[in-house]
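This document starts with one chain, in the form predicted on its own, laid out as structure tokens.
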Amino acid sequence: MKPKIGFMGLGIMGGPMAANILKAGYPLLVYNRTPEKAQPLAQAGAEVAATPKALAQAADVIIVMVTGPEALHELLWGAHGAAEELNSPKAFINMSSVSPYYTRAMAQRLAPSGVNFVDAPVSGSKKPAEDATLLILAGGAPGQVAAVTPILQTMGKKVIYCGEAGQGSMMKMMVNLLLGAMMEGLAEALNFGKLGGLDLEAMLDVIFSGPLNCGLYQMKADMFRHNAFPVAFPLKHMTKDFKFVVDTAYQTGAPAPVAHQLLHLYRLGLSHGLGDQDFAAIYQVLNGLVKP
């Protein structure tokens, strides 16, 4: 028989995940703050559960894919959390993207509820979180990753054991790190040209016909063409992504020159108004920079 799932946080990214869950025959509880956007997955088949408390007794499996630490803290430790309901031999298993430090303490704050504590934060956006194609970067003692992951590949094309827990977390900024820098260096690149006076289309034939194509750009691709940033990985979150990722540089000692700069980017985004638009909208920032 499967365990049953609870599962917190239905946003651009939890929705589709807990619903590939369902899909795959796992029994299914969630709880969102806002009731209206477990609706669908309620008339799927899924429970929903009252509060975060109620979902945690009733679950085996207890996931959360939440926007950051605030949310994640509230879930746990907040009025009627999840906390209180945590013990072996049940799972939790945090899938948000918050750094390796509060990952750390959140798992050493758990600790002695005997709770079989998993990191699994993803890499990929609402597509593959749609299509069930996500990466997930699982960190956790090794038999513990095991155990659950037949269910984080309900969710995903491939599960990447990154070490102990909180290195999912440190896996996870790596890559964003890595994803920031690449659109801003396409956004910089094409704008760069485009003050130039080259052909956007022509700029993207000899990306796209070269060693520097990848998906990514190519995934992108449309949205430089229409100057329109529909949102699939918020810019938001990628600027309080990379603000992990400056902490976390200067925890470890890491030189992150270009992460600094980074951080200072995307944060105009959200000052310019930019934050619910896709991360590509970087691209805007750096043409409000031009002075007339």
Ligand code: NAP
Second form
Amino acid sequence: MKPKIGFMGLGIMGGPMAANILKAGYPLLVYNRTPEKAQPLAQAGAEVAATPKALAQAADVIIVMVTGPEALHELLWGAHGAAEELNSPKAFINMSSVSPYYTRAMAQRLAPSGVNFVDAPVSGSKKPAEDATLLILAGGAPGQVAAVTPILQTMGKKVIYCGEAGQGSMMKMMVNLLLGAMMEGLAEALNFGKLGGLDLEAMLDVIFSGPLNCGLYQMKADMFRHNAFPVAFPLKHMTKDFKFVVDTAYQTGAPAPVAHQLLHLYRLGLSHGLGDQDFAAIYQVLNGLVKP
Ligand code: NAP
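Please supply the coordinates for the form predicted together with the named molecule, as a counterpart to the form predicted on its own shown previously.
Whole complex next, starting from this chain.
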């Protein structure tokens, strides 16, 4: 019999990820702070838990996909938190993007409970979450990751083992550093060209006709064409992740000069009210369409 999955956090990513678990035939119990977001899943056949504690009590495998450390702390150790219901042989999988440091601290704090802790953030945005084509960056004891891999595979096209707990988060920060830098690079170059009198379509043609062509730029090109940035990956979450990148770089001693600049730029995006737009809206910070 398939284990019962308890899924907490039904936002842009968690909603479709939980839906894919249900589609794969696992019994599903969900919880979201804002209860209305659980309705589509309830209509599709999921049970809805009243609290994180009730969810953890009833589920065999508890998955969390929320904003970051504050939300995780609330769900685990806040009022009616899940932590006291975690025990062996249950598994707890954090798929939210947090720092490797926070992940290791969370794993240590949960260790006395005996729960199998897996660190499994994802690479890929709203569409891959809907299509179950995420890349899942798994950290934890190899046997514990292997035990939950069939469940992870219902949400992604590939599960990549990254090392012990914390290394999934380290991989996630590495890839988001590259993602944030590539997006800012495109935005800066297009704005540079625009102010020098170049046509946007001609610039995109040059980029797409050579080795700089890539899936990310193809996917975001229409946002630049229309100067509209409907959210897939919110700029506020990219800003959060750059804070984790910079913190991690201090801990490891890695030079990260661009990450420091990008943290500042994405933060400017927040102060310009762009937090809930897609992170490609960094273009609007650069081109001055949004006044400080
Ligand atoms: P989102 O749409 O903003 O959803 C955030 C979720 O966290 C919601 O369920 C929200 O509940 C919950 N939450 C926030 N604060 C909470 C608190 N204090 N207590 C309880 N629940 C709380 O975010 P998302 O885009 O799905 O992202 C989720 C995670 O995936 C983040 O770590 C993000 O960095 C990562 N990620 C996102 C993408 C992407 O493209 N969007 C891609 C890869 C990874 P409410 O509904 O009540 O607000």
